[in-house]
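Shown next as structure tokens: one chain only, the form predicted on its own.
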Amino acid sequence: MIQRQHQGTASREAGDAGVRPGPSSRLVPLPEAITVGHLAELVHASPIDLMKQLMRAGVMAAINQSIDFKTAAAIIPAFGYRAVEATSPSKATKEKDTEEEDLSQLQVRPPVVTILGHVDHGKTTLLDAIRKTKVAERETGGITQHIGAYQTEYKGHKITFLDTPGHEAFTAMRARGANATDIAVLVVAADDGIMPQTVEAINHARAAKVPIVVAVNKIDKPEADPDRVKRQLAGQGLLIEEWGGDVIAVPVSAKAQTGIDDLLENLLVVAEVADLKANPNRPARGVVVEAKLDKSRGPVASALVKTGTLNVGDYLVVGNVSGRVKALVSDAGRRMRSAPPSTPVEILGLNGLPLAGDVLQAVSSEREAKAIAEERLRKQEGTRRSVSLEEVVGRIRTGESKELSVVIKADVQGSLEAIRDTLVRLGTEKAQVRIVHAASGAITETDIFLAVASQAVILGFNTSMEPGARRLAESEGVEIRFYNIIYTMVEEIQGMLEGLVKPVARDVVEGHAAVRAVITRGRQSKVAGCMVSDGRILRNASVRVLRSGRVLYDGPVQSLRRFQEDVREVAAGMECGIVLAKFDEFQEGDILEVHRQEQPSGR
């Protein structure tokens, strides 16, 4: 647009500034973004002349400000140049990374295994049993080495274990495009059976599309019932081998250290079938498991090398930070000169702190590392990793996609089952609903990560949302829809599957207040005496009454008072009295969530 409107004028006015285009425009390769000063150097012009030209094109930019490719391409013909798109360092690196490996260089690499399961089912104890050492005994020189990943050896074969703090970390890696795991071990206690977090773990492993090996733990306990566990697994779609399925289930006791050899043997079998290979003779690529700021060592990244070999002295770009490898430390606390594929390692020498799940890549020079990191930093603002609902619906409409992925959270199990059954029946030849995860309770950060990784929409029925999850959803651009009537949800999902969905108002939370006292006013009405914990309470907004994560009521504020005076709003840290239109069954400890509907703009 700028080019069409201003190119002719730009050429004439450049002449006025003493710049004459040559008989034929010279080509100049330009990146996606470039500073005014750098562009002036490339076209051999004064930065002042270039800034004037930008002003004539309606763009105000200082010498150190960046302008995009289109803007630069629109103004440089006035200086006798024509723009062509340059291959950016990140694009060049991406092309190098995606090109086919030299098959003759591929070598068998150790499998990377993540242990998942319900809390207290023995994940940490199992890891300790596998490593045949306790956490306290792993100290080197009095310092515990915890780098989030460990390597053990069994019958001459190495196996790498990722010790993730939870399912959200496992899925956060996938959400950032770094699926580091080859095999997931699902730990299920033989006395407890499948629990809510076990189901969550199964859904996360399925979303990652990795083979699952089940470790039926605590078989030494008198109340252990492995057959019940196997039946429950079948109910979750995991049919074990002895029942004609393809899922390996190994009975173990992490505490008594029995069955550990069988588990390791089976992991090696699964790895052999998967034919895991990598090229150790190329620049390293890997993924950050966790990162921390050490007072004496600076930024320290715990990483897993996926392919190539990482060496001391290599230049690195990790997410949007860069650096040069000053030191590599193994999980046993020993200094290393190099780290081959599937090796967990601590890296010193980065100029900043990366995020868990960030991709690590070795590059040829410090300049290239900095250029890639800076470009990613520029693009990070406003970048969204998830896919909007409109994009999903658009794909269904055009036939590009045939499924709508959803994460469902409901108030109680009964509601959940009714919703799940109804949505599954909505499928047509054109599109079907794929339920990535369904559980009762509030929407958590884990749900957000799972939605990002699976490009899913979150459906909340009579449930609330944890504050951390709300912030994460906003930063990741995850679509969340709340309902309190099942048929309204069904109607909207039907519209999504048919590609007819309309934009809906966005739910904006204004603030929260905790009920400190319940005051009876007259015979029937009750007032909630509240303290505003965050945000603000507005008289014209709606309020959700939350109790133990469940939504009891959602409706308008009838009265908002401070010291017997009617007020329009109450800010955080202040006390107030709230009366709702059709609800007065308050209890101390209830949370009142004030929200409003924001209509979509420009549609």
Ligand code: GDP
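Definition used throughout: the rigid core is the maximal C-alpha set that superposes within 1.5 Å between two forms. Residue numbers count along the first chain shown, from 1. No experiment lies behind these values; they were computed from the predicted model shown. First, how it differs from the form predicted in complex with the ligand.
Core-superposed comparison between these two forms: the C-alpha position of residue 485 differs by less than 2 Å. Once the rigid core is used as the reference frame, the Cα position of residue 297 differs between these two forms by 2 Å or more. The Cα position of residue 419 differs by less than 2 Å between these two forms after fitting on the rigid core.
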Given for the second form:
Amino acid sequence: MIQRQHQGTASREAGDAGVRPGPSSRLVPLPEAITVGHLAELVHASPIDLMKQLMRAGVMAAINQSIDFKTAAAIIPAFGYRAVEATSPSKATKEKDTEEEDLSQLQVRPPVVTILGHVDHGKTTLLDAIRKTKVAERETGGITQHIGAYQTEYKGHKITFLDTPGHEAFTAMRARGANATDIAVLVVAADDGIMPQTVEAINHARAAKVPIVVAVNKIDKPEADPDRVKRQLAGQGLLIEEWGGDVIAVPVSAKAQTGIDDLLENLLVVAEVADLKANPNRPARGVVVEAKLDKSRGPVASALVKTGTLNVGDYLVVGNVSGRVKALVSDAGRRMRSAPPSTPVEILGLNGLPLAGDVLQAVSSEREAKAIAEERLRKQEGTRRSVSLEEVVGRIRTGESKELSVVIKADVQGSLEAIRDTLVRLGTEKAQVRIVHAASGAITETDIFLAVASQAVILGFNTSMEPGARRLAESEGVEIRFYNIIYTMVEEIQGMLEGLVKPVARDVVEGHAAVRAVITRGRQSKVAGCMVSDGRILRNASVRVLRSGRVLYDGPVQSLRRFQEDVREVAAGMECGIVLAKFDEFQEGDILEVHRQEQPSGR
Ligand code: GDP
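Would you mind giving the form predicted in complex with the ligand, to go alongside the form predicted on its own above?
Once more the chain from above appears, this time first in line as the rest of the complex follows.
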């Protein structure tokens, strides 16, 4: 009675009955068989219309008769829907990190370690030192290769290191939902002490709730002062063990390769305390560390298996790419048949290039892999991991959350301290401010990633934003509020802690111009002779004068001219003269950021 006329996978065949699914067609999970009546309900159509559509496809079925998945999938595009298998794919699409593990199956797994610290403090040298002493020993004859992560062994226990040091990569991965790291090694050069990026690294590791082991590096240097490092650490709230705290600090010299064993031993201790376990007897889940297109091998993804075991032949979905594992290659360049938890592997056989931070998941069939990958692709647009201020404050209002997480960037250290001190004292019964990170300077991409990963709001005080950061903030939906008066900031934050958000005008940057010359006009005012570098300059807008990333002034444009003529707008690539209402101390090299306020109603 039921004629099957459609071949191929659900996703492909969905367009078959002469109706192509529109880009806006919605996905609907369908079981192996479904009655016409039930299907009509699911796609919000009348059973009669559905039966007509079936007839057009050559299938006669009554309202209480069942049709199979393929047939159903073929006709529902006419109603604006596309089918996915109900049982596995849509369930599998959910992030399974929180999925219940079979406790009886859990086994100890190696820790995954990331190295953080200030530039030039020896992160790369330390990674190399660890790799040299151990990996070569173990894999005699194997050619160690760079696959984004490697595994070493100490006293029969494995430890996995991620190869990209620094908190930028660490937090970018976290922002994409990949919490790959179990332990952070904070490298501090003993001759240099704690530097701004050391503090950033500490904040990023804390935001990720990852334990920190300190490697006090460069102790071979005569000017090394490990005690000063310990004191400085205490100043950051990291009290080392010998002073009664719980932070392990290991003196090392990455260059002379001393103290490395001691560091590895301590990493194992911390891993043991953290009780890191995974179930190797289940389909693999993992995270992509890096991916590249290889001329001869096609897409190659370096990944870290987090739980389960990945085998050659497994069907995979990685982000929105799918495939079947053709080969697995270890960090020692060896072919592997399978990769257990915490193992870094190169995967061959994907049909596209995934992104670093993408979640990898082994599934039972090609069809399932494809369906999930496509569903993800469709969902991608709508998914934001960041939260809007309205959502955060809404949660405080309902009592669901007792914290307002913020990342603070300010022009100078002085105002930063003042803001920090004021904000921590603002807590009400309803909620407290949690400062995820506070530093001076412009808002960077890393700040945006940190805000996404920590569901935080960014507060900018008298500071600007790097262009890349602005684009990222917009695409990730991160909320940024700029202030130039502490009082206004405090007032707003206070309101947020009470569960109130004042809808504020949104600051829209229209463009930038570089000051090329400063021209004195008459007695009073100076004209900034500018070249518009991006966007446009508007007469009816405000200008922030930026010098070395600091905001010197913010106020309205008084006049905008091209060749002595007043104009309303000047586009990128053109020159113009700008006069500001109450500022004329321009210098060559200043950047003028043109912005205007977009009222909340117009959002
Ligand atoms: P990174 O920017 O943190 O990755 O730092 P690098 O690993 O590139 O090291 C920066 C510089 O410090 C290089 O010139 C290294 O040779 C040097 N260096 C790293 N570790 C040590 C050490 O233990 N002792 C000494 N004397 N120099 C070191």
